[in-house]
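Taking the form predicted alone, here's one chain by itself in structure tokens.
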Amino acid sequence: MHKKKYNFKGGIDYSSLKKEQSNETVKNFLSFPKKFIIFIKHSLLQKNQLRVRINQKVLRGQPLSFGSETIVPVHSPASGYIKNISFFSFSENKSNEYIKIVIISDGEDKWIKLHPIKNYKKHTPEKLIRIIHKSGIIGLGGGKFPSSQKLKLSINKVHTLVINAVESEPFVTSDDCLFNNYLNEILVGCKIISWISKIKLVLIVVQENKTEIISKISSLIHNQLLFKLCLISNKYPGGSSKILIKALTDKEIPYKKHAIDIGFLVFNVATVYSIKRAVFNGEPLTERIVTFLGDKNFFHGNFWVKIGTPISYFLMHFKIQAYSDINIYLGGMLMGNKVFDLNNSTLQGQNCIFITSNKLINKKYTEYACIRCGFCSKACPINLLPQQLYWYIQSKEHDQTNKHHILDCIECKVCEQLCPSNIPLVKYFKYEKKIQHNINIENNRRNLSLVRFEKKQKRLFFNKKIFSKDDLFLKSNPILRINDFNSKKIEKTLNSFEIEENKKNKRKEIIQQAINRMKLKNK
């Protein structure tokens, strides 16, 4: 076993609380609901048209939408029929419009015809990437980036695969559960990815307090040169690829770059498992392990959940009736997003449903003025200056927030946890990120307009040059430079134009002379 323990700057130690959840890695199965609800972003669907219609019968794993190079198809989680297809917007975010597909299950759970590949080494990386793309595999750690696109970008660019099994959110143990129950399949998934990207070293990163998993992995990868086990300190947050790469290699991912750009390919452990199932078993992504997390009043545990299972079904299954007295979050207790509509459902990138009572979560804290204590800067795991960013946001200095890398913030809320003034810093950062996004859109629009203007000027110059008689105008105008064009072609055109003009002038002169002669005769 590799005994070196890696650490990273900042963060919060939740080790004492995590021990209470160490026995939550047992897998459980949830019975199938009668109704599934799939949400697909409408903006994606414009490029990614639907493949089903209302009342059409579907099988489990049947694609509901077409994919494109950067968008993966979405698959039916069960066999049954399409009851309804409609537009939908969540009350908490009206700006994003979704296509809502309601599937009624027939209870038989029939799969489409699967095409498993037992010996992946007989197939080219390109073919395996196509299979992963058609299976709808995305980053299941929360990134949601298409895995096929990530693999395509990594070929001949990376040397190390990093398997991210670090669950930074306190109490979430879905990846822990996968490792405990499906370790052999995860290692096969690592080998498939290594074959595709020609990788010679796989780093499996787990938290130092996962003693049972560490022991299992060590015994299985013993004497395998491809694998190396790395232990990282048990702090929140440790699951970000930026933090992992920095902790393991002391290298920082450059601003606006990815881990692939410095030779590292990072995959979440659930994504690796799904890639194995897609290639080796031929199964599209239709289910995943989700951690149910509740306070003392509610249940908790890990369950296999089909994609599209409504939240209301979970509440009904676990006999939770007092909806008005609880808060539900998709995601962990720190980074999760509150759910207002119980028709919301679990999608591919969601690994946790957090339920808590209003009494515990609705504590109101008074927000005081920043006292520049600097606690937030010391705790920030990616070396940002939250306090300074807050001041720039308050004074609307958007250039400065951009220069101080506001877009690099991973919204872990560590700064908020330590702030003695109770300032909801991440709330301000999210707002500023939207402003930066709009500024980028406006800048791109301006750049596009400038390019169009320059092209228009060139076209005008070309026309003026052809029809102008005065070359001095063109030579004296620095904007309209002849070198900007195909000079030979223009010179040729201009010469022919001058010859034609001379001919016209000569004809005019001849006609004028004839007219003069006629006038003299008449006299």
Second form
Amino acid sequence: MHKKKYNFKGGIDYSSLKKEQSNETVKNFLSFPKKFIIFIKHSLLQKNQLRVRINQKVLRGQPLSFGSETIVPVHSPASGYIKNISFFSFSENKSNEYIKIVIISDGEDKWIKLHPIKNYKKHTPEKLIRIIHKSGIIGLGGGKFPSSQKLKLSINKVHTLVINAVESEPFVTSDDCLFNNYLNEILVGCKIISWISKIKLVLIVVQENKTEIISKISSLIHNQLLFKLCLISNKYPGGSSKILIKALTDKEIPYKKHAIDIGFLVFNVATVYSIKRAVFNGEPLTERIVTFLGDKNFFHGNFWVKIGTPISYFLMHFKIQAYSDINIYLGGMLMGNKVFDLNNSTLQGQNCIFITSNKLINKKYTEYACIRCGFCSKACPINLLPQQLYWYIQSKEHDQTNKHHILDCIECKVCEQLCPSNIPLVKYFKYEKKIQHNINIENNRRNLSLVRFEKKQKRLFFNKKIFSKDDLFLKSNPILRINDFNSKKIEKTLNSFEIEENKKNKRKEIIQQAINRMKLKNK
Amino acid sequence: MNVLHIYNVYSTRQIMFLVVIACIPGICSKCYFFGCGTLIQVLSFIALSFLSETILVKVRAKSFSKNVKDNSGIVTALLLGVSVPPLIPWWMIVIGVFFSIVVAKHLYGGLGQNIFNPAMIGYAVLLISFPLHMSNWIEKNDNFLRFKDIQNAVNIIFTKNTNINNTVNVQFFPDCVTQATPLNHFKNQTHLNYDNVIQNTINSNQQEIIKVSWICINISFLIGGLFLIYKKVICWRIPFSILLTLCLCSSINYFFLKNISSSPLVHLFSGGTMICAFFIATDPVTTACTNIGRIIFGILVGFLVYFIRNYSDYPDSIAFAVLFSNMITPLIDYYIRYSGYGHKRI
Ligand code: SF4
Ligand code: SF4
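Now that we've seen the form predicted alone, could you pull up the form predicted in complex with its partner chain?
Zooming out: every chain and molecule, the one shown earlier first.
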């Protein structure tokens, strides 16, 4: 058995802040919600095609949309019928457009016909990847990258599989809970993945303070050569794949590359579990474990939640009436986004819902000037210099922020937590990132138009050359010129011009008439 | 959206407060050896700086709670008060506060925007303008009562008795002798190179007393500095590299030229070495922000302290060394920076 403690630079140890740990068992919801709302991302580049119509009956696990290379299909979480399909965009983020599908459940929860594969070794990796793709599995740790594509890229490229069971946020225990209850199934999932991409070593990374799980795993795997247990120090943020690989191997993932490129395949535990479900039981991804973090008055614990459950349902279920008094965050305490719309539903990538009362949040913090104490840069897990970035953002030097690699920031908010002056650094960084993005787009556009301009110049130059050649040619043989352009030819060309003009006029007239007709109709 | 602060080790006010606490042993020992003038000076510096900051914040139309309540002005005034000799007249205090708080801090844009260490700007201005006053360290007489001592100090600081020279002092302190620091003594030795002058002015017994007093003061500042390092308020790299460089340079010099250079111990435990290393050079605003940059900064300060002490006319050199290094800081920050994640390291 291998046990070694791995550590990484920076980060915060939250273990001294003891909060009531949620139970390690998973709770099932008593009743199904009546209404499910599913959001499918829709953009101009990747047009999702729907497979269902309004008022069509659906069963649980029935795909709602077609998948392509980069998009996986989304499945219906329950049986029932489709009430409505519409375009939708959230009020806080207008730029992303979604297709919103409302499903009314009939309460029976009937599955479609499943095709379980008991012996996965009989099938080729390509087929298994296709199954995983069809089951709609994406990175459940928050990455949302299609797992099938990750697997496809990884074949014959990786040597180690890293199972990430490190909680990305303090007090979130969904991964922990999954490991505790479904350990055997996760190990099967690991075997499936290592069969697909021919991996000889599986590292299971767990935080060091999870003693119960560690003893469980080590007793299960102690004579299997495939698995290896790694303990990582109990600090936030350990869950990011960048930091995980730095801690395990002391290597950094090169800029603009993935962990696959240096031979590591990183999967979240929840993803591994759902891959196992997809291959072994044939079930598409329709539910996941979500941690609820609430105050004493609210509910907390780990729950199996169907994807697409609206948040208002949870509040109703637990009889929380005063909506105005509470704040809800999708995601953990630190990285979560505030929810303004209670119809927002839990999607695949969310592992935590955090509910607090307004009073806790609206405490006053005076924001002093930055004293450049360097606490932030000492704590930043990926070696950035937050105070310099803050400095340059305030003086609007976008060039320098780019040079200080602002785009690497994973927005973990560690720097902000330690700042003695209470500066909301990450807010500034998000803002600056957007600006950098715009600058990039602008630069690309400029480059494109420069290329176009150069092409045009070339073209013009070429045309000129032809003309000049002709000119020379004509000047040298004046007799030829007359012979060449005889009167008939000239007439012909003139006629053709006239005909074309006539055609154009006719088309214009037709369009004009059509417009007039439309106007009349409208009146 | 308000951010949840659930893990905040110190606030800025706490950091400044800890620095003030760490200064207390130094101030006490200084009061013990040089009389209560130091205490009165520090208090008046603080009061004046608070007053001027309030006025300036009003003039600049900034929020009072954001700019004054962070206690940074108090720290600046405290450090300035500790580093000047006791019993300088009141108008010099005003000038010092003006240059450190108004010019060096607020005219540069407030806390965090200043390039130079504000306390050292004030000190340097005073040192250049009034070198005689600034090298005037008066030894306290133990026979005096405490109360009388305070009275005397107040008299000297706040009455019109501004033209300090030996005779005036003797009027107030009959048994007192104006003393130079051991560094002054050492300077006379190296530059003038004749022993008679020194023997005339100071007898060897008093020389010993002066040395002991400076060593005590430095040790008490060292204790305060170690407290700050223990509390993780300041970075250990800067004081460590300053002291190491100073020690190294002076011991090399001492090894080769024994008769005219002083031992490294004198360099370490006299003048403002410790206060410079632990309190002034570590001012976070004006130091480099990376770890390597901080070490370079410390080495620079240490070398400059040694260099100016040995080869210039100023006896003590912390102000100039720190100010010069502050000038270099942006350069260090520009060339030495982390390279993010996954980029090729230079
Ligand atoms: S922790 Fe805050 S005050 Fe300190 S350097 Fe960073 S941003 Fe500035
Ligand atoms: S939010 Fe960004 S800059 Fe701050 S600690 Fe995390 S990675 Fe570093």
